[in-house]
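Let's start with one chain on its own, the form predicted alone, as structure tokens.
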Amino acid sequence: MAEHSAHRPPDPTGIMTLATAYWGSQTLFAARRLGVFEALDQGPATAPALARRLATGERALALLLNACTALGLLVKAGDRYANAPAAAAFLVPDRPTYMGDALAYGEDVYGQWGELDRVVREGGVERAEGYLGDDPERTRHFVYGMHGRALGVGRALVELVDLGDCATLLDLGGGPGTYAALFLQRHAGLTATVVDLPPIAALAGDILDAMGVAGRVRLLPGDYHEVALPAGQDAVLISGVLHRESPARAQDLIARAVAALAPGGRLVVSDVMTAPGDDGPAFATLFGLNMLLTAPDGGVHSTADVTGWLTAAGLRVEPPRPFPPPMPHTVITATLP
């Protein structure tokens, strides 16, 4: 038995999923952009009923249904379609948890992945692409798409980090300040200021307003390598943002929040990270690849190396701690001595 599996054909299967996975993602983003999760959650439907509602074909209608349904979106009984659970929660707008924009942000970039080759070649992007304020419709789904992810992975961040004793807490890179509203929440004694760019913190005022901490929060707009940060903060927080930063310049921001502590003052930096040797978890090595097609600088840093950076500048750093699944990210606090 052992001589025979020693000599088993290699298996394709694993290529071909590869080849075509982006029939998968396609096929969620057609179906969001013709409101096929909005009109089921009124009930569930035929696909002629929902063809006539969508105003679409019948029969493509169908086999757009037939594929979400296998694909674990919707359910089908009999001739009708409904909503699958997660897909109820997270793919109908106006829900608390809907995630319409972070799958907007997916389809900006979606074409850019068809430029990998060619952006290896040429070493990386020249440029930021267009929704850091270029464009204000990408800029807006880029906002809110953030803002939605980071509302699941800020309730987890703030179960992992404690800033119970802490007044006053500096936010770089912080979008429209949906973690620091979280810490906000947690925290009645807290303050924070969040440092972003202009057209992202020309967004955050709506937000902040609907998480109940905008009478709590100075936004500081600007370049966090440029813009003059607050001194004598009793936290800082860097989530999120390394991964848009080169070696260098994310050891530079690193010193700048150093300087904007108070002595005793922690620093948090959470990101996606890969593991010692760069060659994985898969999704963390993937995102350093969807970071080089739409930063300048974009990839994605080890625990190891981020662990070093703080360590070069003077902190105490505690040992890095995995969010909980499935969010793949990883959060290392640091104290100023």
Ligand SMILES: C[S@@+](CC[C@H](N)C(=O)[O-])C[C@H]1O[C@@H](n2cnc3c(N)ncnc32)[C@H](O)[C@@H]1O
Given for the second form:
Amino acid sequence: MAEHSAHRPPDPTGIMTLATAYWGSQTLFAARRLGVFEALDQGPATAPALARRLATGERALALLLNACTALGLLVKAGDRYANAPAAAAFLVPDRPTYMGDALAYGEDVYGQWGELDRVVREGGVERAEGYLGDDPERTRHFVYGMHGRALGVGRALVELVDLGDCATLLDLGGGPGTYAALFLQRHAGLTATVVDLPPIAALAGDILDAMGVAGRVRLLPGDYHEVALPAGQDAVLISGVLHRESPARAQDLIARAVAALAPGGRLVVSDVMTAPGDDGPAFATLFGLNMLLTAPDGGVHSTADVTGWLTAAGLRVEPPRPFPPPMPHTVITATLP
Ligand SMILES: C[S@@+](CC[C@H](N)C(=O)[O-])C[C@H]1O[C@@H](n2cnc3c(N)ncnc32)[C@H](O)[C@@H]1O
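Same protein, different form: I have the form predicted alone, so give me the form predicted in complex with this ligand.
After this comes the whole thing, all chains and molecules, with the earlier chain placed first.
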């Protein structure tokens, strides 16, 4: 090693990139909050024209627009700026693929990331941040952010997991019910029960209505560790949930899910997970820190751990399957013999 480093000095590029990585995030967030992408959806514009429309400083906006261009969010022809294709698809409100609510969640947790050293020193946070009901605006960002993400990730899950032979689905921590709704849209014979905390369940009705499945979904507001779960389920989904649970509580939730399954029923666990060894992929490790900052038992589990817990719960477990890139999720399906 010493010999190797004598020939090739260590490269500081990675450290420099990391030290300023949040500049790019904040450029994106600021442009979204100022309404840049929405305004440019009406057509290309110069910085002075856009500054008048958005009521910003002209020189300052030009700096922001040039940075957005360099980051690939905008394209510039002469002195006119336009949305790049990805910005037009994902950053313009009212588009079905709009990701703004998910971005707003990222903006909401930005302050907490500034506390990472303190939280690591103290071993974690004592309570979940206000997005689970205490703060209505943040809760709405969280719920609609989940919904927006789930519309993309859920479509991939519906492709990966066939529930065509199931009549009942129990979705634990189902959020606004987006995943359940996507499965119901796919399988006409399926009905679902969605369990989530009361402030989240209260926002689910509108989303399920809009997805045309409200009549086939029963919302069960409550704590999934405590609420009485319906028995005899053909499938139970635990999606995006285990990352906020300690290993012991995750295993407890898996045991409750297994108790709710009919013989031959399927448990589907979908989440961001690390590979065995826990030190990659990089996004999954950072996601673990995000959860450390936002939930008392938050973190990230490995595919090996989750597979072990499902096996110990008496299930026949299939190998983990990654979602298609760029989605960082993995699904593990297991059957009750
Ligand atoms: C990251 S979201 C995942 C939502 C959805 N399943 C998905 O994959 O998009 C985690 C969900 O678990 C819910 N949740 C957290 N703790 C809970 C608890 N103790 N009981 C019920 N739901 C809970 C949250 O309100 C949130 O909707």
